[in-house]
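Single chain ahead, by itself, as structure tokens, in the form predicted alone.
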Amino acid sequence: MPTLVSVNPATGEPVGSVEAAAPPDIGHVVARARAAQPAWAALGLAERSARIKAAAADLKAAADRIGELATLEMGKPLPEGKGEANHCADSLAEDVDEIADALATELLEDKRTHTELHHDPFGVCAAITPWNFPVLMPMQSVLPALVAGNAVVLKPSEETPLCADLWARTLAAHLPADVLQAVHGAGDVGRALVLADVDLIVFTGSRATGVRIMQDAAAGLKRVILELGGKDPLVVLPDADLDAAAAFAVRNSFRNAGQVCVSTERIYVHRDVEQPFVDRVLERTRALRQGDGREPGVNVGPMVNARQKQKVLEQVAKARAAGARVLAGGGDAPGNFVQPTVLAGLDHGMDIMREETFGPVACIMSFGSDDEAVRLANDSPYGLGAAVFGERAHAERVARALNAGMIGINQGCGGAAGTPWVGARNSGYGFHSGKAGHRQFAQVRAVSRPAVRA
């Protein structure tokens, strides 16, 4: 059978390696998953919970081996690696029970009639993750699915595959046969993936593939839940505490060696006090250390690939070559390692300001006004999360003008529990998490009949 071995970024040394999917193989594996669901679904909400429950001891042992793997594959530090496939682990229980909460039976009634709200099954859900949190988004992409009574085929980013593999394998070891199958290979697999008999697909990556996937979906008019890409911007006011909207700016530019959706890529700074943020930012990303994710101290590890990192200087030079200001890093180095980068001097007329980069490269420029700040931070295609640091009256006006589907004020993206994870324009069509998210991974079905009279 062929293969797919896994490589250490920050070694080029193997890892591991899985055995691979052909494209025709894709048909049988969604065949048995479409055998295996209606018994599933059978079983009912509580039922089918309290198995995917079950394997929340089994996860939380094996969650230090899944987050050395992704370390080892992605290269994210080792800390980061662990602390996401025991947070995974940890929240497993809860998450599923947020879940089922969201998928229970709703009752309406007026005076004439009474109507129940079910959340059904659509049947076989193909849910395709990527590689930079190669843990937790299969786990938000497979939950609600399995909890919904779908049957699910995991096709798992192939620079991952060893910890997506270990995490669907202790999760379905708790679930009858077939019901969540991983499948492992590259585009063509997961082309395959979606052009088979399948009801659902969920999607994280990039707004490409995105677009790909809904031509593709559009003729059996498949479902699709698409997260994808961001551009997101952080727009520091002149009242902001400046200490902490730098902290936030090279936090969020340089995490996971900026292989985030909601990376902080443009920063937008009041030119009263741009220099002194900037002087911040500066000193922040000289005290970072970067290198191989399994060494202690280690804040930011290598790009997942040559082809990632080829992109991101190749943004960087255009940058350079049309003005652009090299503040700090810029320069190449050994391997997969792009050096933390601070720009200034930018324009919306350069493509690092306009494309995604994903990488760890943090681009200031300034701006005069709140409506200038606005309009800059609104000046692209994508609208996944953005922040804005300032007195707190302030800083609510202007986020509230902001097109994303996630903003922070004076803290990133993320919201209180039970908050949907959603983009807006380029960056979503779908969205995961809350309520009206677990609800997107089943089909509403409303069942009237006549009231009862008093």
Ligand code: ADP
Second form
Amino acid sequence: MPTLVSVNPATGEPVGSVEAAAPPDIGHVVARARAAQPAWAALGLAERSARIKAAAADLKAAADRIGELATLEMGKPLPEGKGEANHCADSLAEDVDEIADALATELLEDKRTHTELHHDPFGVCAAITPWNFPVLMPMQSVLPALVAGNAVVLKPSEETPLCADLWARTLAAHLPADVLQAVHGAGDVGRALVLADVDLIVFTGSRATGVRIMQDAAAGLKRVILELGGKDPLVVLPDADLDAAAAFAVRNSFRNAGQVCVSTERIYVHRDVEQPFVDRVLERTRALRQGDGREPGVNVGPMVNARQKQKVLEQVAKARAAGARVLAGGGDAPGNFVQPTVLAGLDHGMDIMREETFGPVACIMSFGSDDEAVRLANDSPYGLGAAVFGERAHAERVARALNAGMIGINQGCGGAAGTPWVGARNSGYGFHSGKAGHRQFAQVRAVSRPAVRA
Ligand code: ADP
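Next up, the form predicted in complex with the ligand, please; the one we just looked at was the form predicted alone.
Now the full complex is given, and it begins with the chain already shown.
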């Protein structure tokens, strides 16, 4: 059996290893899932939900260890790793209830016809997840699929197999055999899973891989839910609270070392407030502490691997060569680290303003009118999140003109409970979370009969 060694990006040391699958094994794994699925579906929505919720206490007991593994495997600060795993355990029961509510049978009736809308399982779901939120992403992909009555084969990122494996094993222990299985390996294993006998593919990751998955899924008309990258803009209007806008800009550019699909990747600030805004951003950037996520007080960890670091540094170098100015950071750092970097003097001809960076780089440009801000913010093939800071009515007008799936006004793009996680344009195809998102994990079947007249 091949093994997959997981490496700590902060130190280069091995964290541990898991048994990896070889692509030819995947057919057997999927066949086991297929065999287990009908009995799982037959339990019904309430019983399936109860079985999943029964795992909450064990997931909570394991949460600190799962979170520690997240930090060791991908580098995020320990409070964030543990926070993610604990949040996932704490919200499991509520999430399952919300999903079950969305998937309950609906009744429709007019004068002539009585219809039941059933939300039935597709069969076998492949969940392919990334490393940046190595517990949350598996959970958001796996839970709705299971509640809907699908069997699931999870292929977590090859960067975070230990963390995802512990999470999946802890949950699977409460489910019938083979209803949830985790397989490990790199993209070739993910691809074998997409090509295997699966009915639904739920993927979170890069746009390029999303395109490949859609192509591979097309021949079988397999359902896909793709949550892809972003190039999220932040618009700072002249009437914004500049302290709040700068605090958000720094937090959302450098959180998880910028390795977040809804990181702020482009900042557009009105020229009347550019200097005071930039001063505030630089002051907060200088206060950040970078290092090994296990050290107390560290708030920016490393890039997940050398390839990711290289990609970020290349974008910065190309922007500098084309005239960008470095206001903070910009220098090389040892190992997999990239210094928190603030750039100005940018234009949309530069890769760094067009392609996803996924690193700790804040790119600041100025604008002179709302129309210009909207034009610049919308000048991207992506459309995941966006944020606008300003006087509320003014910011609302600008927000409604932005071509993104999730827009925050004087806050990040996360919505109230029940809000879908949705990308516009190249940031997604299908979506998850919220009632409409949960329903994408199920096949709607309408069963109709003549209405009984009173
Ligand atoms: P990154 O390279 O930043 O990790 P990817 O989008 O390539 O981003 O990876 C996200 C997930 O997709 C990982 O679990 C990875 O192994 C998997 N993956 C990569 N290539 C493919 C592919 N061709 N088909 C299916 N899954 C893939």
